[in-house]
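Just the one chain here, laid out as structure tokens, in the form predicted alone.
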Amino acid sequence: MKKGEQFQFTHPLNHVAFIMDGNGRWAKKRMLPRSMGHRAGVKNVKKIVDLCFYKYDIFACSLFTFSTENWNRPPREIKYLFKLLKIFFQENIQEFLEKGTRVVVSGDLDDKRIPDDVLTTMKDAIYRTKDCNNHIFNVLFNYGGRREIVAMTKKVVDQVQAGKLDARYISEATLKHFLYQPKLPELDLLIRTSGEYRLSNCLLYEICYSELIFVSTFWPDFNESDLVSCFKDYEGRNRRFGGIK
């Protein structure tokens, strides 16, 4: 993008998705070490965030910050990414609540190897913004899509066992219902850095109608040009929904 040159959406986006790959490798490149490339990663958040937020008006923004899998990383690395997460909410709080944005956390929290003090730290962020409801901010924390469907199975049998839930009548609406974060909008946009074409488990139920975008550029890299350059080609597409357009 052009300097002064502003970017305006023709179609509506409400809900844009990251998948924020390309950490290690962007250290590994500068002959840095891996903590480093978490660091520079964890400080674009912000950045790209504000911009979908707060120049772009997008509705919701949701933010791939430790899946699952992840737990099988070194213990050294988990503990440094939790770290940089703890730290990210509690340097941004007070604006998210200054500018109406609200906290939501898609993911596992019951999982009893999240250390007490990032789960509080989640927990705080998520009540004092409880309220906000100009914009929705979704981390994708302890989370994997076959999981939260897993999830979402359990609870609906849950509620035909009980009888408040009749098994002839349950629908795709019924099903939304019981995901993590059942209020966000549906998602229009999935964006990967780091040249990687794989979806890594993430939103895999949310994600039936997204268009999908893969750069190559490595998330500590990647800038307002590169997000400009995703939504000019989310703006060429034809989303017919099954349909003919």
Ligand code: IPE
Contents of the next structure:
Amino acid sequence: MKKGEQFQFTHPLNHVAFIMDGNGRWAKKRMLPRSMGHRAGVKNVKKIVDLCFYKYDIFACSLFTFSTENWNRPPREIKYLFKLLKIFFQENIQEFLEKGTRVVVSGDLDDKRIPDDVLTTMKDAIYRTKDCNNHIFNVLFNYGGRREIVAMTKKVVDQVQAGKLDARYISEATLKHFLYQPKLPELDLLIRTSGEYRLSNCLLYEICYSELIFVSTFWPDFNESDLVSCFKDYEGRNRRFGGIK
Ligand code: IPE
Ligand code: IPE
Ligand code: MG
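The form predicted together with the named molecule is what I want next, because the block you gave corresponds to the form predicted alone; please supply it.
What follows is the entire complex, opening with the chain shown before.
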């Protein structure tokens, strides 16, 4: 690729997910409070997601913003993260609408610990963008892969008990139907920043054949050139899906 030339995919990449990690360490390195790391992190979300959607034309983007385990953090940090998320939604809803980007939120939204104003802002964005079809922005919030599998199991059991589903015919397609986002394309690529080599309960069911990339950069520093390096790495992968290629 020559300087100034834009990266183009030759392999399809319809759905990318990010585990944005390292906000706290980014701040610590600069002797700033962790909250400043989160602030810089959320700012970077907009940059990276915009690039994925509008420059590299990726249809769906999932972003891990708060895990079911993140309740283990100090209440002040949780409160600040929620505040940032609320502002993020409020500030960007208009642009999502203009650009035809549908916002969906995946996670346990029945959790009573989630403040009402945060939930209302998210539900408003979901409702207002429900007919947008150019891109899908999937916000993983109070999300846990295991929690999703439990929710899916309960829904399947409900259907069976209500006589709407014959247990003998439960298939992979049946289960998929009861995921938080059954209509999203298969997850092609997952990128985790900050040098941690784990999934931390992210998209456990969906990740089956995704390509995984772990980079050492802290999320607030993850920029377009890092993103393009990930895309090039992805392009070089030989996705065999169990076959021979
Ligand atoms: C990721 O950054 C942001 C969220 C979990 C919301 P961290 O806060 O986990 O940053 P580190 O891992 O402590 O550096
Ligand atoms: C994963 O990051 C969750 C999000 C990015 C929202 P964590 O920082 O919470 O993960 P661990 O604790 O290092 O596994
Ligand atoms: Mg972390």
